[in-house]
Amino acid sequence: MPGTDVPLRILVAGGSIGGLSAGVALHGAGFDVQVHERHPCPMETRGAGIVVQGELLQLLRENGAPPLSTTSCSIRRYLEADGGDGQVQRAPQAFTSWEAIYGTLRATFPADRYHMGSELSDFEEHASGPPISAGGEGQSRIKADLLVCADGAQSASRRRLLPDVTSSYAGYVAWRGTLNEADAPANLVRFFDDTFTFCEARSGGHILVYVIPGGGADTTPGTRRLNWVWYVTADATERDRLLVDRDGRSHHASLGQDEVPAATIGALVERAGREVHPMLAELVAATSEPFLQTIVDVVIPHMVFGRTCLLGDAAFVVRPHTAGASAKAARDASVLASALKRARHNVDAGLGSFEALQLEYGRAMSDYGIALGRRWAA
């Protein structure tokens, strides 16, 4: 236990949105923080679109964040796979880009503290002097008062934790794609801007569209991105097919923008010619590299296991319906650092608090999510 004038060490397991927003957090709350990121380059992605949610920007403003790049559009549009311009209504929403989150929490936390290359795979607790320590193959061993592991969907940290615990497949995948609004046909750009379009798919499921930054993060119209996401049904033995990359390997639970086959996307481009409205098709045809992700639920009994606790993705994974998986990385966060900062030194009171209370909120999310597939997804 540190002494009274000496801030709370912790460590953080994972650096991408859900590590950093723990680090954004405890670091904003006063406490000693490091944050230990697997990857030994900064992250890049061009993938999915994410709906920027209230938790997000709070985390963001409280920290004295730089602004967030979003895009926005005013009317919510609803198609029928038939074709026609549909049914619309206004509705307001903004949007963002993973690498726009990741790059703003990024300016927001001390680079210093941010360690690439650096895996915190093996920790212990100890019964005196610091409780935890840290580290990973070939690393030296570091000591702190708390362990955050926020160590993603596929989180290890659970399994070790929580060995008991497995995804559930929900029975169907997510097929994504982006494509840049400079490659984009001038028509789809402008039937797709300024709204948020979902069509029904003919054979059950639906997509959805919506345009976000580009390549760092530019909002600039000629360099934003059309973001899509497709929900289609898959029993085991196809969704088994579906995750065998370009070389032959199978997959536990994605494939890359790199790695789907051609005669898979040849396949994903025929059946948008059946399913969807043409507007829709054409824009999965446009899009030469998607990528594919099944869709599960992850739920746990704890979050908190002595001077340990999950966070994020690595605590509930909740379906992407909920467009509440960054949200809820961020207030994990600002529970934590909150409950913590209230209990001052009794470590095992502020975690008490911060699990009484995410618990019930993953546990409400994934009931949220798994609702919403029914009605959307089925």
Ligand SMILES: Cc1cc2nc3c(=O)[nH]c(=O)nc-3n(C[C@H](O)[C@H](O)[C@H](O)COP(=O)(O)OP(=O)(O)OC[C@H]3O[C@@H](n4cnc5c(N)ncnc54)[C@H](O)[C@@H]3O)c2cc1C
The other form holds:
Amino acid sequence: MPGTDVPLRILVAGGSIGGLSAGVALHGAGFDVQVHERHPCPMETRGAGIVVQGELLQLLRENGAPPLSTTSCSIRRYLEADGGDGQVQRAPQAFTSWEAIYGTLRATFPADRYHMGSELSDFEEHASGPPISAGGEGQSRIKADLLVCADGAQSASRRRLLPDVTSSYAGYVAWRGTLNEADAPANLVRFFDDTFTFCEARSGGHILVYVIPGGGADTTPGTRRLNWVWYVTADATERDRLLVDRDGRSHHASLGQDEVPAATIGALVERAGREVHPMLAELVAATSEPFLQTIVDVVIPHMVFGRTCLLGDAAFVVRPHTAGASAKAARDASVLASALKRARHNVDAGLGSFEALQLEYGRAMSDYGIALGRRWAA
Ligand SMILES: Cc1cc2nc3c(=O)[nH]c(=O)nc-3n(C[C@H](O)[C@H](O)[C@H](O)COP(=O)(O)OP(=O)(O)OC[C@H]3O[C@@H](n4cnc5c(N)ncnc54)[C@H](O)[C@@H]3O)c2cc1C
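What I would like now is the form predicted in complex with the named molecule, since the data block earlier showed the form predicted on its own; can you produce it?
The complete assembly is shown below, putting the previous chain first.
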């Protein structure tokens, strides 16, 4: 345990939105934080959309972040599968992209504390000296006062700490796609601009569309992207069939933008033509590389294990209907930082109050996502 003037040394495993949020909040609270991301270079993605939530904006604001690139709409619209216009209501909403959030968090967190190509796959508690050490293959072990595991939905840390917790398949998948405005037919851009559009598919499930920042988080009209998500029911056999990539390999949870076989995309486009509003079917058909995510629930009974804690998707995996996974990661991070700061040198008390608050929050988010799924997805 460090002396009273020495800031707590904190290691974060995982440098995506959860790990970076933890880094930003804990660094802002005065702790000595190092974030380790196993990916060897800055993460790139063609960036799907994320609905902007207050928790993330608050974390950014409180820690002096540059402005987050956002797009916005003024109208929410419910189209009908047979081509009808459906209901329209005024409902202003801001959107961003994974890429924009990642870039903003990276710009806020000190670069010399972000270590790429560094996997913390093994950790151990110690009875004397620094209470925790962590390391990875070919790496010397690093000692610290606390390890924060932000290693995502497939978290190996969670599997090790909570071997009985499993993810439960929700019975449907999300097809997602992004289409550069510049590559989209002008009628599609005009039709979807300034709206958050929903449509219930004929056989259940729904599809939604909104406009997000484009490459480099650019929000100039003409450089943005149309972003869509379509929830489609799939029993376990169908899910496993969908998770086979272009090279015939089976995946566990998702297929990326360049992995979906042409025949699977063809079937999706054909299904869209039968099932959803014609403009949405046209959007699906115009998207060259849709990608797939299976929808699962992960609910955990604890977030703190001695001097190790779980955060973001490594803790609870909530359904995307909540539009809240990034916001949850940001809130986990802010609550952890303020609980540790308030508890001063009583780290265990700080971790205890973090867990009490965020366990309840995680469970409530999970329940909310399941309820929304019942209403919308099946
Ligand atoms: C590249 C990428 C793109 C994404 N795009 C979207 C999107 O467009 N829309 C959306 O809603 N959500 C997206 N997500 C998911 C979204 O980031 C999360 O749901 C949410 O923000 C919570 O994130 P997380 O940091 O807890 O988990 P994740 O985002 O899954 O991040 C976990 C990170 O931990 C790293 N990691 C795993 N094990 C170790 C280890 N042992 N040591 C060090 N590092 C490790 C992984 O490489 C990964 O970067 C994306 C995630 C990633 C990684």
